[in-house]
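Taking the form predicted alone, here's one chain by itself in structure tokens.
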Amino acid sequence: MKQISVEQAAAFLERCEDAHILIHRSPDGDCIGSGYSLQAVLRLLGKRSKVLCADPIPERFGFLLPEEPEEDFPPKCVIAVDVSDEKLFGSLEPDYAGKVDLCVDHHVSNLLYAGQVLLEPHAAAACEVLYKVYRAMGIQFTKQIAMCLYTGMATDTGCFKFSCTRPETHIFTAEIMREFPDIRYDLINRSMFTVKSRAALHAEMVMLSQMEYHCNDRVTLIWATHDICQENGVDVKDMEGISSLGLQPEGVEVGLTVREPEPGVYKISMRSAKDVNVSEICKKLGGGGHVKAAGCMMTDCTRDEVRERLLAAVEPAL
């Protein structure tokens, strides 16, 4: 492993070839900008691309993806972003474990497996550090790269609410604005971060209406359990976002959001509201991310272990 500059990254998306793009499993707005905004920069320098994910892009996601069919070829070189841990590449990990020639990515927890790792854990988004490396590369920004990057940089930033805002976070975005004035900021934001299907909001009142409080009302505990959405007619896809509830009432420190995929694998979403490092929390648990909003997973343990191994964790952290 060896960890480089942007101008150095820049040098090698110049020179490299037939390049597969990796983003995590559970694609948000930050790994789908990512791999797609590459994609169209290797694209513009002649240079064959394409982007895997082990799950599904989310619909409303559909307006950063590009006209163009995906092509199928052997890579001569693997490229991941957004992705700080081989684990996260989900069922592509056996085909692509150890092979990640470079890695982009700004999570703190970063577990620096690719060969060149360009990490800049200050950074708000992927996005943010993929916008200096194509400047560096002379890029001429396209719509589909502009609308990338901007919807990266705002939904990792939660419609640059959250405190890993920086001002290069809203100097970039206020140049692509600038650059593309014809763009709707507007409706991106609104999709982002406003409307929600009438299941989706269905599925929010299920998860608020069995909410948890702990260490006297400081920690919230949501259960997305495989049961309860089976109960309730919650499907899996419609609830994207629900890890920000658990920090809506007031006085909370920490939520907690525990999904289950499958019965019996756990997959827990941990947010910070002020000064709890939730990223060294799941670090203990096995996980990871960033310090106000990070994960880990649990198997073989019953809920009442899942709650229990949690709160014996980030009650310390209170």
Given for the second form:
2 protein chains.
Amino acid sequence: MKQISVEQAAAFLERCEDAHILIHRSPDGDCIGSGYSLQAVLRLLGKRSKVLCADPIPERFGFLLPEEPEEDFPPKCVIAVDVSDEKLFGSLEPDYAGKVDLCVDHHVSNLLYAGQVLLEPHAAAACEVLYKVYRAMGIQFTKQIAMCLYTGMATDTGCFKFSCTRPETHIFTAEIMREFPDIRYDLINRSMFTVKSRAALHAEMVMLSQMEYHCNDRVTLIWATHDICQENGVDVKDMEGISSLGLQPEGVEVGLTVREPEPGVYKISMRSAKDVNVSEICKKLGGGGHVKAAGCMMTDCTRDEVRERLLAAVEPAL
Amino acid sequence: MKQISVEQAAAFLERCEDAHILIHRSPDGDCIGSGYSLQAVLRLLGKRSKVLCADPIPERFGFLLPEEPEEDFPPKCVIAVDVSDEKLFGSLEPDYAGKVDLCVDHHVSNLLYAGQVLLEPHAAAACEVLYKVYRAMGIQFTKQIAMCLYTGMATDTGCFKFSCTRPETHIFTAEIMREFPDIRYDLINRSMFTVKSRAALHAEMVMLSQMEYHCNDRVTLIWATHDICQENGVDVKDMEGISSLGLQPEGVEVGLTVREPEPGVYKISMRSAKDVNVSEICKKLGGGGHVKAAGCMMTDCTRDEVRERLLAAVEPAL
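Right, the form predicted alone is done, so what does the form predicted in complex with another copy of the chain look like?
Okay, now the whole complex, with that chain kicking things off.
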């Protein structure tokens, strides 16, 4: 493993051929924006490239995908973007673990599994790092590249709301907006942060009305259970926005959300309102992530045990 | 009335003495940030200045207020910031109407009632316009001025989410963040956009669960009635954030919220998700505001009449 600079990553991309670009499972705006902007950049240079993800790309990100179909080819080069750990390749792990040539990331928890790593832990988004790489390559952005990078930066910062937002995030965003004044950034934001189906909105209300308060009201716990989702006709994957809602009540420091994609499988999101480092807590529970937004999984246990383990891990950090 | 440039406004402020600074009734982040940053700037120049508002400043904006008490003095000069219409002085209108020397604003609907007007209708916030004026004056920002300007720009753009956000909004924000890296912008955002009292959160859920859908589900109507607020022990003023929630369901184009501060008095907020100009609609109903966020009032009518009048005004615009 060798950590490299923005310029070295730019040189790598200019040299590479036939790239498979890996993004993490349960894909979000940042890894999708990273992956598809990189694919577009490599295509601009006349190279074959293909984005691979263990899970389907959610519909609302459809506008970031290329119009041209993706062709199949064996990779001469493997690049991972926004993936801190090979485990996050999901079902693609067996095929690609140990084979990643370049990783571009912003997670402080990156396991440095790739041959070369461009890691900027202070960047708000992997898209912010890639923005610099593309500029170093002298790439002329297309509208699609601009939308990918904007979406990545906006989604990973909660629309410039979270502490990870830095001056560069705003500067790069301004530069994209100046270059592409006709993109409807407001509609991208609406689709990323506001719009919900009526069913999801109703399910959210049910979950919020059953929200638990713990640790002197400094911790909230929301259950996005399999049965509430089924009763309301929504997929637990459509309930993504709910993670941040537990931080709404005054005085709450940690918001826990337990999603149950299938009975007995618990995907936990942990959000920090102020100064609790939830990345550390999740690491102890076998997960990881960012200081203010992290996650972990639990299986083979009851809901009561999930609650107990979570509170036992969170309480000492308050 | 004379429309003036940023430089002329800067020269005006350098010359002025004993300023009364007026902000609009039901004060929000932008007029509060505008008013108190201007007070701070004038004080830096050794001038007496005082912010006046018809309504109390909500508690969550307390961090923007100066530590030194405000002294009483008769004004030699009256300045209005973020106030498009003298009516919005509220109870201060009789004392100040016709007496405003300078108005700095960004509302396209500004009635140009002041002696001199610096109007930038494309600015996202009055704070954005004032940022340029202070820079033209060569003012060295203090932390308080920085927090005022950031809060004004962030709140009027829904944290950089709405279509009024322009490249300059991001650039000025980046410059403030670079100059004051220690300000907890994330905590300002949390307090502005996320935090609610448990009572307000509960009242919100009750209101949302009774949300009405009209015009083929393209219009939502939320009632923040006097009785729901009373039952939940919240002030209707604490339910500010609810206006944006009606835009959540897929396909909604206009979100209407009717607040009832006292029985029979209806304050209506109108929000547009995409392309409907709600400023035009509200103007027809005797109100005004921005293209995407506007408001009006109704009295002496029943709730059914309020609904009827609103839908009759909105429907043709869809």
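Nothing here was measured: the structure is a model prediction, and the numbers come from that model. Positions refer to the first chain, counted from 1. What we label the rigid core is the largest C-alpha set whose atoms superpose within 1.5 Å from one form to the other.
Enquirer: Core-aligned, does E262 move its Cα 2 Å or more between the two forms?
Expert: After core superposition, the displacement of the E262 C-alpha between the two forms reaches the 2 Å mark, so yes.
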